[in-house]
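Only one chain is shown below, in C-alpha cells, and it's the form predicted alone.
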Amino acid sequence: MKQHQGKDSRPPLVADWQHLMRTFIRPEDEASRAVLTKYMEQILFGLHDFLASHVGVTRERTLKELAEAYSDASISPAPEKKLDEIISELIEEVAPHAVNVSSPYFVGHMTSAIPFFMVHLRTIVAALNQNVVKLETSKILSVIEKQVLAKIHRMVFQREAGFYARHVQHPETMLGAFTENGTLANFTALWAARNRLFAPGPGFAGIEVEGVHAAYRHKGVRRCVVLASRLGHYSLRKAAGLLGIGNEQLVVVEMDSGWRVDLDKLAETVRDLTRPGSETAVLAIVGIAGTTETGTVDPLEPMAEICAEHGIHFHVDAAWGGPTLLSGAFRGLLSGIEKADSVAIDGHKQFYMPMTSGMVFFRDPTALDAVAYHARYINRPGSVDLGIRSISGSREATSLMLDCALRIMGAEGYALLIDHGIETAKAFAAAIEKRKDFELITAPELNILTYRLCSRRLQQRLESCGQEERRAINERLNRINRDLQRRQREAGKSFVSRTTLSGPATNNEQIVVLRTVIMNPMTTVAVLEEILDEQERIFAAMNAAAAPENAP
C-alpha cells in the first residue's frame, strides 16, 4: 500500500489491521490525547468563551477563496494525518471560518447558542449510539422517547391526566414522532391527514397503495389543495410535491394588515372550494404559530372554527412558536393551538437543542396507523417499533437529549428563555422606533421583528407621495437595505439577515427589511444598540460617498 509522508518529522502514516485496531479503539499516543484533553475540556466546560475565541460571527475570507482551498476530490489511500492534527486544524482553520451563532451578536436566524451541557448531552448520544428505528437497537431510549413525546403532547393538548395514562406507553397508539426537523414534520403531518382523507374504502386499497389518481377518481375529484398564508413555510410547498398532489396545490389565502392570515379571504376561500361540483378535496388548512420571516402568530382559535365546521384538517405549524406554551406570560399568543389535529415543532430552535431534531404530534393518538410500515426483518406487524410510524428510518436518540435538558431547565427555565426574547425583542424594537434613520416593519409578536433604513424624511414622502413615486423610493431603499446588509454581513462583528415582504401593511410592494431573531440569552438591549450603532456608521459612509441626489 501507498504510504503517506507527514509535513513533519513523524513516520509515514499506515493502514494495517494494528493501526486500525489503535485508532478504532483509543487515541492513537500520548501527544493526541493531550490535543484532545486541550481542546475538548475548553469545549466541555467553556462551551461559550471557546466559541467567541475560535470562531468570529463571519471572516473576510471568501465563499471562493474557501471552495477553491476545498476542490480535492480524491481520498487519499493511506491515512493523511493523526487524531491531533485533525483536531487541531479543525480548531485552526475550519472553526475560525465557521459562523459564530452562539454571539450575542448574531441575531439574523433561527440558529442560536445552545446550552453548554447539550454538547455532553449529544456527546453521551453519539457514544451509546442507539438507533430508534427498533426496540432492538434502542431499548430504554425507544421507552424514554415516548414519554418524552407525553410530555410535549400534554403542553400543546392539555389532555386530561387519564388520557396520558393510557397512552404514554401504549404499544399500539403514538402521540407523535420524532423527526430530523421542522420540514419533516410538516411533512409528516400532512402525509397522514392525505392517507386519512383518501383511506381505503369499497374497491379502493387507499392512496398510499393506489396512488394519487385512484384516489382522486375513487372520491370524484380533479384536485387536492392545501390551505396557508403567504408566511407558510416553503416546506409546505416541499411537502405537497413529494406528497403528490402538486406545489401548485398550496393555495396561498392573503394577509390581513397584521401580517397573519386574512380570517375573512380564508372563510370565503373555504366556502369557494368546498362548494357542491368544486371537485377540490381540501387536504388541511395550515396555521402558523411564528411565522420564519416576521414571527406572527395567526389567529389559531378562529381557524380551528373554520376547519372544524367543514371537516377540515387543522395542522398549526408552531416549529419556531410552540415553547412559546412554557411561558405563562405569553402562552396566551397561541390560544387555540390545542384544538389542532396536528402540530409540528422544532427541538433544535427554542428548545436550544443541537441540530437536527423535530417533532409532530397528533391530537388523535391512533393518526399515525395510517402511515404505518413494516419490514420482514425490522418493524415487524405486531412490534411496537418506533420506526413504523416514522418518515425516517434510523435516526439517533435526539428524544434522550430533550428529556434531560426539560429535567435540567424545567418549564420555568425555558419560560426564563422565552420570555427574555420577546420581552428584549419589545424593547428592541421600542430602540428603533426612536432612530431618525429607521423604520419599524413588523413589531414583534414573539421575538421576531423586521425594520429597514428609512429617514423619517422618507417616511413622511411615503405617507404622502404617489404610487409611482412611493415605487421609486422603495426600490432605492431596497438597494441600500440589501447593501447595508451585506457590509454589516462582511465587517464580520454582528449579523442581521435579510428578507423581502409585501402584503396589505406595504401596499402590496416588495419591501426589502431587515430581520432579526432575539433567542440568545446573552442578547441584550444594549448589544442591540450597537448594532444599530454601527448600521448607522455604515449608512453614514454609504450616504458620504453616493452622490447628493442619492442619498436618502
Ligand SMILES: Cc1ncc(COP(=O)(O)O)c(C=O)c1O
Contents of the next structure:
Amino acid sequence: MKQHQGKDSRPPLVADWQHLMRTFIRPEDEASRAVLTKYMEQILFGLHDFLASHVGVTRERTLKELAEAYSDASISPAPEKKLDEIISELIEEVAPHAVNVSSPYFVGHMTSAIPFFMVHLRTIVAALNQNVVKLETSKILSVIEKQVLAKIHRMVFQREAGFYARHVQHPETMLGAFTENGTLANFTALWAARNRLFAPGPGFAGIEVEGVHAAYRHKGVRRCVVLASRLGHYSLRKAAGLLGIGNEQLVVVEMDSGWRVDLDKLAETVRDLTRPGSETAVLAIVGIAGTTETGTVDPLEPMAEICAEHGIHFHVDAAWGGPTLLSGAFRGLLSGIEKADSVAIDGHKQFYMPMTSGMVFFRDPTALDAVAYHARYINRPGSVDLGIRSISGSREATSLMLDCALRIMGAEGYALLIDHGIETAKAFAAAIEKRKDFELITAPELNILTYRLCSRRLQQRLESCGQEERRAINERLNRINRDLQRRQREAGKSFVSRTTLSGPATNNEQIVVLRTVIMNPMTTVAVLEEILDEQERIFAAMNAAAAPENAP
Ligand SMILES: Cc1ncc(COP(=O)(O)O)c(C=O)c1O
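What does the same protein look like in the form predicted in complex with the named molecule, given that the last one was the form predicted alone?
Below is the whole assembly, all chains and molecules, this chain first.
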C-alpha cells in the first residue's frame, strides 16, 4: 500500500488502486521480484528457525492475556501494515504463542511435525489456486486427484491391475473422494451407505429425496442404527446426527479386554437388531483401525464376515492407522481392511500432510453415485467434475500435495516413519513398565499408548482389594493424574494428553490416563524418558506439597 507523509514518524498507509493492482500481478521487474523472494524466505526460514529452536510446547503468555490483546472487533478503514511488517509480526508475535506441534516433546495428539517440503507444496497449491469442484477450474489437478485416489485405493483394497486400469480415470466412477478431514470422510461413508440402504424403489424416490420419515415408512422400520465400539470417534455421532437418524442410534458395542470390539457381543447385538419384528435397519458396522484414544485395531477380518453374513455395510475408520498399510512389518495389523465397503483415511495424520486433508474410499466404484448432486452451471450429468460426488463444494487441490509426497517419500519412506512410531512406542511401553511409579494401561498396537502414575505398591493393592477400595484408590489416582498432566502442560516443556478410559480391562471403572501419540521421527526413547523424568519430578513436588492423607 502507498505511504503518505503524516505527522507521526511513520507515514500513514492509504488504500490506493495502483498499489492494489500490483498485489494481483506477478512482479514485473527484478527489484519487486527480489522483495517478494525476501518475504518468502522470511516465511520459510523465519518459521523454520522458530520451530527448530523452540523446544517447549508454547511460550508463557496466558490465554487471558492473549484474548485481551486480540479483542478488537473493528476493521481498520485504511491499510494498517505492509506485507513485510505483517510477516515479521506473524513470525515474532504469533508463532511463538502458537503450539509448537513440531517439538519432539509434543507427543499428546495426532498433530505433529511435517516434512518441510510440505510447506513448499502447499505454497504451490495456493499459488495455482485451483478449485477441484469442477474441471473448468482445475483440469489436470482433477486428473491427478483421480490418480492419487486410485493409488491409495489400491494400497487398501489390493484389487487386480485391470480394475485400476479401468477405473483410474473412468469419467463415471469414483474410487473415493477427498474431504476436508476424517470427520467428513466418516460422514461421507455413512451418507453413501444410508442412501444405498434406503435406495429408490417402486413408489419411493430414496431417502436423500424424501427424507428419513418416508424412508422408514417405506422400509417398515422405526429406526436405523450404526454399530461401533465405545472407542469410536465422536465424528460418528456427528454423522448420525447430520444424517437424521439421530446420534442416539449409534449403538455402542462393548470391548474385549484388549480394547477391541468384542466379537461375541457384536454378533449377539446384530442378531438381536436383525431379528424379525425388531423394526430396525442396520446402516453400518464400523471397525476402527487405530482408535483415537488407544490406537488399537478392531478385529477387521471377522467383523467383515459378520457384515457379509447379514448384508450390512462395513465401514473402517482408518483415519489414523490407514498408512500403516505401507509398512511391510506392520501392515498385517490391518488385515481384513480390504473387505470393507468403505474406508476413511486422514492425510493430515500419518501421511504427514499439512492441515487439513481427509479421504474416503469405496470398494464399489459406483458407491458414491448415491450422493451425487448436479447443478446447471457446473457438475452437469455426464461431466467428470469431482464436485458431483462430494460433500464439499469449492475445494483446494490437497490431492496434489499427497501425490507429490508419495513420490518424494515412496512407500518405503512412509514405512520408515510408521515403523519408527510403532517401535518407539513399544520401547516406551517397556520403559514405563520398568519405572516403579507408573502403570502401563494400554500397550501400543500401533504408535499410541496410555499409562498413568500409579505406584507398584498401589498396582498390587488394586489387584487384591475389594470393589469399594478399588474405586476409592482409582478416584484418588484420577485426581493425581489429571493434576500431573495439567502441571506438565503448563510448565511448557513437553506435552502428553489425557483421556478417561473405561472397559473390561478397567472393570468398567473410569480411569484417567496419560496418552502419547508417537509420530514425530525426532521423538526418541531418550526424549520419552525425559518426559517420564519430568513427570516424576512434578509428582514428587505434588507429594511434598500434599497433606499426608492425600499422598499417593
Ligand atoms: C479414528 C479417528 N477417526 C476420525 C477422526 C476425525 O478426524 P478429523 O479430526 O480429521 O476430523 C479422528 C481424529 O482424531 C480419529 O482419530
